[in-house]
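The chain that follows stands alone, in the form predicted on its own, written as structure tokens.
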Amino acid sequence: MKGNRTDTDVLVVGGGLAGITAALGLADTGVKITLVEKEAALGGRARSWTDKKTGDPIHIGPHIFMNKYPNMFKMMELLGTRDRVVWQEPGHFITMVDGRTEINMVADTRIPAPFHFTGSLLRDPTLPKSHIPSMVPVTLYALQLSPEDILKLDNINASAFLRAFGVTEYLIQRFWAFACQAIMNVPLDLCSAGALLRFYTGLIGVAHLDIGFPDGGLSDLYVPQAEARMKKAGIRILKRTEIKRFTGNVKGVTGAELGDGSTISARYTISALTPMALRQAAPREWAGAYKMFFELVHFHASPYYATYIWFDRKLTKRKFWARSFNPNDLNCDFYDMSNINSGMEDRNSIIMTNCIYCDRAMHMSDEEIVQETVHELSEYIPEAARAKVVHSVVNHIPMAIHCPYPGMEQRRPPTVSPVGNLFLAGDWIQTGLPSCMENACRAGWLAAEAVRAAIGQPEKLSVDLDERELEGFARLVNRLGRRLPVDPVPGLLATRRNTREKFLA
């Protein structure tokens, strides 16, 4: 293979979700299309096989759906997958537990947001109810936030601004630390401050709010949909297939050089690799030229350990829980297969449990993990401990997402390069949205688009997500916010009226 070279009118390099939506997003279009993918199956980060002796689906790791992921469901709509995710109960959003108490996060749809999970705090019994009021400085000052103004705090710590802002210390632990490692992927005081207040905004702005998994496998919902498409539609795939850099100059991208010697060339390329993988094949002279690829060194994989455990009996009837936040826990949230899979209500419990930002588990070999993981998940069942093993798989990541250090948001680059003819996606991409399935989703369509309009087809494919779009009160408070010198509630900001200044400073 060594010194061929292929032609092509679009390179797709990177076969996860972002790649994927964006090769479907221009199989209309009638131009030859190429993607490549390094893997032997596509999916990337969002991939899924078959466990050899169970038979049983095993995700890379968890991965959990939203209601609020409008790109990824046009997607699966489009691969006839729409209706394969299971759904918790409606407005149920998680269950928190401390040893056996369990506190059931619940949206009441009936009140308006940001208030819809009052009632829930106030039936929390380890939550001491004095705490609750410190909670509302942030709460209005984070829905009156514009995307401009989370970039301008992207540069804070976000526990410091949490303590400035006068949360207890009880409730950064209780809340914050949890929903920072769980949903942001990095300890709390390694956060941006922008980056958390932004996923905070979605969640409190927003009543109807619901999670799902998927049924079955994961890369079932749309792998093998999208590549028999895909190839309907003529689009070449090449598996197994590395790229060592991209070729052309600081002026422009002229396609790719792989693993073997040989070349693919490109009018346009779409590169929805990694930030890391990206900087490996970007050549040196683009670092030289361009902002952007210079500051790729700053970008940090979160790496986590997905933990699969067959027991020889039914453990529970939940499908998904969380722990308290505790740092020397080695898991986060808990999941019981059996009870998502459709088919699986008589199995004996599969637990699949999430570490995240995993180093401290580093020293620990697989047998260590999964006795530490039998052991927190017997505190809140301890049937856990009298139960068996009978198998157990627990799966290396080297990447969840990129970290959200401080200083990360403004970093995320926009879908069109400065180089010229070299497009961007991937869950890293600037979007508005964190980094999750959506957001790759999101930022593949965005690409494609990119694409279309580059080879005069334009066509608005991505769904756009306004998250100032805020239901209730929470609305109200951010119209104030943005038309209003003062905060909205200028009494119960009285002892911190400096704190908007001086953050946006």
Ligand SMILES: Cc1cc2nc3c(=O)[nH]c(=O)nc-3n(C[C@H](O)[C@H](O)[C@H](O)COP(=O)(O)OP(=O)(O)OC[C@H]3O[C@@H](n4cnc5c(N)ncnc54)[C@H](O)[C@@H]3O)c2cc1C
Second form
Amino acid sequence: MKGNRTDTDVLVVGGGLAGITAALGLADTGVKITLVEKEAALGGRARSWTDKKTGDPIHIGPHIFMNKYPNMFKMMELLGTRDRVVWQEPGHFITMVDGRTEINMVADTRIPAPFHFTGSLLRDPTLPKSHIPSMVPVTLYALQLSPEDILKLDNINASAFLRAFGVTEYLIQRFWAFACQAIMNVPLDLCSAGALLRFYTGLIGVAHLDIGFPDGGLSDLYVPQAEARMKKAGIRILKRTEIKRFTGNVKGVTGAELGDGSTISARYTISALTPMALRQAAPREWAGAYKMFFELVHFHASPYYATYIWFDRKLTKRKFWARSFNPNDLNCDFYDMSNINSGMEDRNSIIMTNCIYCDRAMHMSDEEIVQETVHELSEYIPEAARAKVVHSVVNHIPMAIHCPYPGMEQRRPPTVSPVGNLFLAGDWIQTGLPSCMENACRAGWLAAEAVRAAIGQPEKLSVDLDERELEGFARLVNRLGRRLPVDPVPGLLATRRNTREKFLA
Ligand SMILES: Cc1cc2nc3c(=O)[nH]c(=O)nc-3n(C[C@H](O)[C@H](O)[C@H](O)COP(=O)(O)OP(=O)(O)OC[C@H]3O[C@@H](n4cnc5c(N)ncnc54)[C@H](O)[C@@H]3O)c2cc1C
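Next up, the form predicted together with this ligand. The previous block was the form predicted on its own.
Every chain and every other molecule in the complex is listed next, the one we just looked at coming first.
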């Protein structure tokens, strides 16, 4: 209510993965903590709920975990849910489908990175082998980039960059355009070369990269457990509570004003909001005083549509597959929940899909989206066209992550903001990772570390990634490429040298 004021030591705004992790990281400090979330439930963009008709859990949209999510697993470990991830068979990265043809990308762990996918590429019946060598220069180039180089490449458009490196048009469409849409969530023509190459290095530089899925609803893996732990620690959780604006001045934040006119005053504030929500909540003078706040206007959301279809029969035993890239497709990745969630093996297929950065869907009704999804599914599994749709749900999701357009990597701010006592968390904070659940958790731990340092209770909470954790030959190229004054592979890297100079100058 207007005029009412409550006091707290630490105010955490936003109850997504980042805000929850930050609050958990402070739970044992003994200071007064208040977490504020505008929705009725915690979880933000990684939440799930129960479908009213079937009683099944549905996520906001299907999510995947990677085995290289140490900061997220640290949070789940704390909550006792670390084992609630269903993994694909080790080494099985993804099954791409082209019509009825399946192309299994399987990492051969006996072969050192970055060659562990070579066998899969050679077995791909749809890939003319003469194109493979065109990937070598860009691969060697990517492996020896430093984090600083990645930021320099951020101003360059990914598609122009790949063409300058001589990657064939076929591979640009077949591999890069798919990876860009599926992982970076924007079309290749709109992606930052730096952001894309960082993901690529992570993919090819590590031989043991596994993919997993939540066993049950995504929220079930952390929301009830985190709430119980926070309540036990005396953390006040205010749901359905929207902050209107942060209070204070250019020197420092003093808390926030809520939608009902009341205020919460705090010694320290963690904003675990999206960049767009932070822009709305930041006092105007912050944008005038600090570039970081002024530039929030450049963050744009990548929208998704997630479709859930319950069929009257079992259609597949697969957990997960993706369509070969075609810009005219509606859906990118497909999952069968009946083959993922424990105890659902005998159920009929429940197909989940992600439609990513697809403005085509904006002009379609939910019925049309379901129809088109069944059509796309039936190109791989013809039985889907004969099966009956028992129930369907289409989630319209305004934002999955912010778009990594050229220039955006440099705009991702660090944990400590220029405004006194204001710390930043969220999947868009610069921690050296792409925007994802792992980055949200890592940013949450880092914000908690910063507040702990400020209150005189320093503690290391975040898990550092050994410099992009490259393995095998990939690690060697990285070290040699960055330390030696000569090319580690003379001749082959000549293109890289010239292009490096051209691009990094
Ligand atoms: C469909 C979909 C698929 C995805 N797939 C994957 C995947 O496969 N793998 C992966 O790692 N990541 C994936 N992601 C990304 C991942 O979900 C996000 O990176 C992560 O959840 C972001 O967490 P966050 O805490 O930073 O932000 P959020 O979850 O957005 O948290 C911000 C919170 O702030 C609240 N809030 C906003 N304004 C206010 C206000 N004024 N006052 C109070 N509260 C406010 C919001 O309600 C929200 O709860 C996907 C996301 C979506 C949506």
